[in-house]
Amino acid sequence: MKRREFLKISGALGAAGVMPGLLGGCTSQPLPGTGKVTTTPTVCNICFWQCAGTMYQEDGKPWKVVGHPDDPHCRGRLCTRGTGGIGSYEDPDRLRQPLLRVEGADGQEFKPVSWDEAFDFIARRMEAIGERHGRDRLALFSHGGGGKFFRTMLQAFGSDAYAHPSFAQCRGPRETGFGLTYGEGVGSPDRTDMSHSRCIVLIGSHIGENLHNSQVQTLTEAIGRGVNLITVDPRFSVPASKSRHWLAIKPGTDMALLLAWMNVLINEERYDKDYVANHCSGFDELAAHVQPFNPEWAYLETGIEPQRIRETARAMAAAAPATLIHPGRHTTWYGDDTQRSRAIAILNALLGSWGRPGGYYYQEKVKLPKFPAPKPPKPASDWKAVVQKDFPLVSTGISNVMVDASIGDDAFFKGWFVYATNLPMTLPAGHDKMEQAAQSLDLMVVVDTMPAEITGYADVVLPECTYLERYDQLRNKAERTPTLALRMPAFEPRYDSKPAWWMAKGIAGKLGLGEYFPYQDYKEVLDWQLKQVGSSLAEMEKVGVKAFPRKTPVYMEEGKPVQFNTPSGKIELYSGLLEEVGQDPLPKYTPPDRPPEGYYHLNYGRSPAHTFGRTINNPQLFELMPENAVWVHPAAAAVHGVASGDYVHLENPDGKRSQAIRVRVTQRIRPDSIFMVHGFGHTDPRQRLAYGVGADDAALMHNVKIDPVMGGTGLRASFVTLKKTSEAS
């Protein structure tokens, strides 16, 4: 018998019995703005750029949502997404009660329960595991800012095993291999200097696809103003429609060009020598390092021609120091990808960008003191050094692989907390990875506002409310202004859904560990930490956001020394790190496996409409994007006898076969590849508008390709065929 089935929740349990009309049916509404109209301010939620923005509502109703002027993140305008932020709120498929596995007549079975017994049950099941294995073995995966409540509540108990699913399957190689060359990271949001850039060059990064909202509007402008943009994408993407060029390069082969364009660029003389002399260390190191790799040599490898390579290495050079050679966001392609982030660091260092006007500006943030809250005591063992000791370089949790330290009788993690993260469609292969963890774990606690896959996997699952319906803490992200920003509820919470802080308050008050959170509401520490700063809670609900005066310089300071947070304490274009844990110091090409006979690289993306899988169920959002396609070239289409509207199987070399997915027939794509939108091809019906649409590719991938510098997971080296099917989606 299993330990834990796979189960759904029910109707019953979850959303009322009928689907209300998308567009609210044909009756007669008053007119917008005709009732009574008020205003909260919030922090969009819908994805990790969390803009600012103002709630309306009308006679207590929601009536639009839009970006707040004063905030740098949105300037005044939300996303595509963000205005359809509403649909999140009024979604009727949302979690409404704690729900508990128990074991009914005919299996097991989710029972709705209380908030106390569900916090008796996770208590006991956390206390049973600290006496049997030891408080530390307990982990928390979390994408979103309430992880830290449940973060703290873990520490609180002795557990201090957490990960974020976004470095591991996201930034981790851009984060890593910039840490390792200037000393820190990009930042979030990103800290490029698009405004006032000459030269941009964006690798695999559909910026105007995946709506970061200042990131497009920064490079919209940049564009009308006549920058000289170039775009590395084996698909004709939205940038790459905008650029002066396109290089259609052959999958994996990144790290070719960007060795190439080094080799061109010191040879020719081109680099920023002053900036090199004062500010680098290990440039005679990579000066022999790219030698053999000229743009001849890329030729073979990419299929970009080597007049155009030089050409594009001298745009680069002409245009620097206002060069940005874009440091990209999801960047776990092909296994190599902290060394391919580190070879773009290389290059922007080689052109003087770092710091300077055009490249990367310094970030700041405002300085806000923590509540007044005991220290949690000490883990009985240091769980990286146990469960990542290949990856002494990574500060933070790998998801990957502290899923893969959750299975089996030894396995060191025996509960888990998830908050905010759809595991199975994050993770490649993560349908196999839950199942086999379900079998392993004591305890599996799933906080979510909807019923996602994960959710069939829990003990206990708790639904929270939306961003619209609670206080959470102070948005204060680096930027180029420091600002603070409120999110304030606008509603009630719906049903018997409750914020983060609230769970994770109540927990560690049945563990005996309420005082680390001392307080009886979250709006006490708002306040507390408000006047700190020479605010309050009662300023920041009237004006949203905040700024507050620079203290350091937004760039380098001509003609003074600077100190990288380096060994060296330069930009360390040879990495001595890399080299003492075995690594190579310098970026180093490897071909990618090339697809089977009748293959295609499997490619995928996001979209202007979605949020990853996260936002399909929006009613709102769904009605713009209800379905993905995949993207086949022309030659493809003709071997497979499929056209435009056709539908298809994607099938994986393991046999392994997607649900049903609409074909378009386009020559922007190259010949050899395949481009899906990721996020679709959800297979439990209690989303009742995302059950069954699309395909799903995380689902498809079979070679997948462990980066050896910080274990993120390469999903771009996975291959698929096409089946025909008369089967709709």
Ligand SMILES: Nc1nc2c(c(=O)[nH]1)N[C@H]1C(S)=C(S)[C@@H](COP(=O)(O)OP(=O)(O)OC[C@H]3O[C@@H](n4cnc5c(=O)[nH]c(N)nc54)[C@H](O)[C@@H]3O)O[C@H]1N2
Given for the second form:
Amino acid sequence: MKRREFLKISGALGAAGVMPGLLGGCTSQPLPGTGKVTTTPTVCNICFWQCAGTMYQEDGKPWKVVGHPDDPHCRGRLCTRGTGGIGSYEDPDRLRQPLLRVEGADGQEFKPVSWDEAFDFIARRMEAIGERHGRDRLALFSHGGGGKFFRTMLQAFGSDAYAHPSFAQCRGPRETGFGLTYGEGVGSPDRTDMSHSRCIVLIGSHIGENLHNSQVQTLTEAIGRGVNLITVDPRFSVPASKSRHWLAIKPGTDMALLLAWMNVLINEERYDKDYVANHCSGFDELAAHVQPFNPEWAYLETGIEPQRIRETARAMAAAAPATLIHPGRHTTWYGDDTQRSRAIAILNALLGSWGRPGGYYYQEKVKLPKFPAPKPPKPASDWKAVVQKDFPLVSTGISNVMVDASIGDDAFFKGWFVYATNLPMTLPAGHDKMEQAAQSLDLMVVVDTMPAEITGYADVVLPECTYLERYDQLRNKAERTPTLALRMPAFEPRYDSKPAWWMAKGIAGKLGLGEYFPYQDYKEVLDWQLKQVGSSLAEMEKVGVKAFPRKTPVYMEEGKPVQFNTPSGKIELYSGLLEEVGQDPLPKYTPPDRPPEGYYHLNYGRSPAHTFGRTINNPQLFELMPENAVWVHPAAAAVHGVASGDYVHLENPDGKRSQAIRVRVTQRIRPDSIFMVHGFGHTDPRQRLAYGVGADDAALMHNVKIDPVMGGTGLRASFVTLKKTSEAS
Ligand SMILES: Nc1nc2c(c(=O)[nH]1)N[C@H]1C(S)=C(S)[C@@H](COP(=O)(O)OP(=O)(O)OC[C@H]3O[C@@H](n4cnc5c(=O)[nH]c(N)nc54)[C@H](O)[C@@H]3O)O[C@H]1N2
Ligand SMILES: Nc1nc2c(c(=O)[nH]1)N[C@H]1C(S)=C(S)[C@@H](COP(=O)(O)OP(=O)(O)OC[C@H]3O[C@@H](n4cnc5c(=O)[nH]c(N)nc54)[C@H](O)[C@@H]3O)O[C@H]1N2
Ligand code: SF4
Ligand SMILES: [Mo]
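Taking the form predicted on its own as the starting point, write out the structure of the form predicted together with the named molecule.
Zooming out: every chain and molecule, the one shown earlier first.
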């Protein structure tokens, strides 16, 4: 018998309500704004850009959520998804009470339990793991601020192993590549100074479909000013359609293009000589290294004509230093990702754009003291012991490595806490991995708002209230203007849901570790912290967002020496650190795998209507985009005899098939690739809208390339073919 069967939370425990807005029909309601209007500040949690907003209620009922005018993340306007945030509160399929896996008459099932019972179960299992294996054997996977509360609880217990898929499946290569070059990463919000750029190069960043709010606004402004926009993308993306140059690159060959651009800048002496002389080390090695990689060589790899490579390199140099080679964000593509990010970092250094207007600016955040609490004990081992033996340069836990260290009887990790990350759809072939991990773990606790697929593997499911129903940590992000923003409840939590801080504190209490949470209510922490910086909770509840004066310059001070946080104190074009660990000190090109006959590169991305899989069941956003489609070039459509509107199953070379997905035949994709929006293809029927519609790209991934520097998963090396079907999704 399976140790842990995948459980679909039974209908009886779910919702009986009607979907708001979908089955609405006609009701006579007063005109909006004519009743008693109240407002509360919030910070949007529909994605991780964290825009500050205001929740409006009328006569105690949700009316609208709008952007905060003083907020640099949103400049007064929320995006489509943020505007639909109320749908996450209203979703009738939300988790309603703590659930515990038990043996029932017909096999395993979830039983609703009290919070006290749930905490008791968790604490006893943690203690048993501690006694049998050691207190350091618990791992935390999280996405978003609430994870920090569980980290505090786990640290107090003796475990300090944590990972975010938003690193190893997303920004990790970029942060590592830029970190090795400049001594610091790009951060979030990205420190791109697009408002002042004269030339912007997007390498796969599909800003506009990728809807990170102020970033879209600054790019739009730049386009309005006539910026020279160059987009490198195998697909005719939204920004490609606004670009002076669209370079329809062969998938996976970006490194060849980057090396050729360096070759042109160096050989035509168009790089910023003063900047390189003053701030960079390793230029001579770089110049020698790029000699073979001229545009004629790159043409054969990338399919981009030599003349266009030269022309675009010259355009970048002409606008420098106000030229931004955008760092991208989701950079885990083909496995050589840290090196590709290094190449992007180096190219920016040749153009002198780091620390200069129109390139990368310096960010600053508010110095907010930590609430006084005891220091946790030193754990017997932490994430470094698991991750750094193979990847010594990484600065945080690697989710896929930690999942692998949880599989098998002699696995290191014996228990998991999973906070707000849907690992089955987020890790490549994630369901298969979860299936394996679930057979060896002694404890899996999942904290979510929805019956996401990950809950099916849990021993205990803890329902969190949504962002509109809770206080959270203050938003304090490094950016151009240091600001604080407050998230506070607009509504009482629905059902029996609770905020993360309350759960972590409750579990700590059961473990006898209550002293690590020395407050009754998180409001005490917020008020204390705010008072240290001259504000208060009462003030923030009124204003929502507060700006603080900057203490450091936004750009480099010309003529002044700069100390970078690298071993040489310079921007390292040649990386001694990489050399020391046996990796390439200068980026090299490796040709990508090509699809077998009849197969296509599996390309995926974002839609403005959704955030990954977390919003598909949101009634307001579902209405905007109820399913994804697969983009197919007309030549490929002819081969497979499919037309727009037909349904196909996608199948990878291992025979793994997707759910049915609708075809969209379009010239906007290369004949060797297909494209789909990530996040669809849910398999848990408890998300009644999302269930069974569209296809999931993660489930089809088979040729996963591990980045040798940072250990993350390259997700773009998989292939699929099309199998026509009469089934609709
Ligand atoms: N195949 C494939 N894989 C990918 C990507 C891709 O494009 N394709 N993208 C990658 C990228 S860029 C990233 S950043 C990661 C992101 O992947 P994840 O870290 O998994 O992020 P989400 O998909 O947003 O998962 C959020 C989970 O949090 C839950 N949730 C939402 N709000 C709350 C809340 O307030 N509290 C709690 N407790 N839970 C909440 C949702 O119900 C959902 O189950 O995925 C990566 N993986
Ligand atoms: N609406 C919306 N916005 C989002 C999100 C969301 O879920 N929804 N998620 C947010 C998150 S966490 C992230 S990380 C970002 C991700 O957003 P980006 O960083 O912009 O995403 P990527 O997946 O890197 O880029 C996708 C683009 O890369 C192109 N591409 C595919 N293969 C190649 C290739 O070999 N070379 C080149 N040059 N291009 C290629 C695709 O055609 C597509 O246009 O989006 C953020 N914004
Ligand atoms: S970009 Fe959109 S979804 Fe993301 S935090 Fe801002 S408003 Fe919310
Ligand atoms: Mo991401």
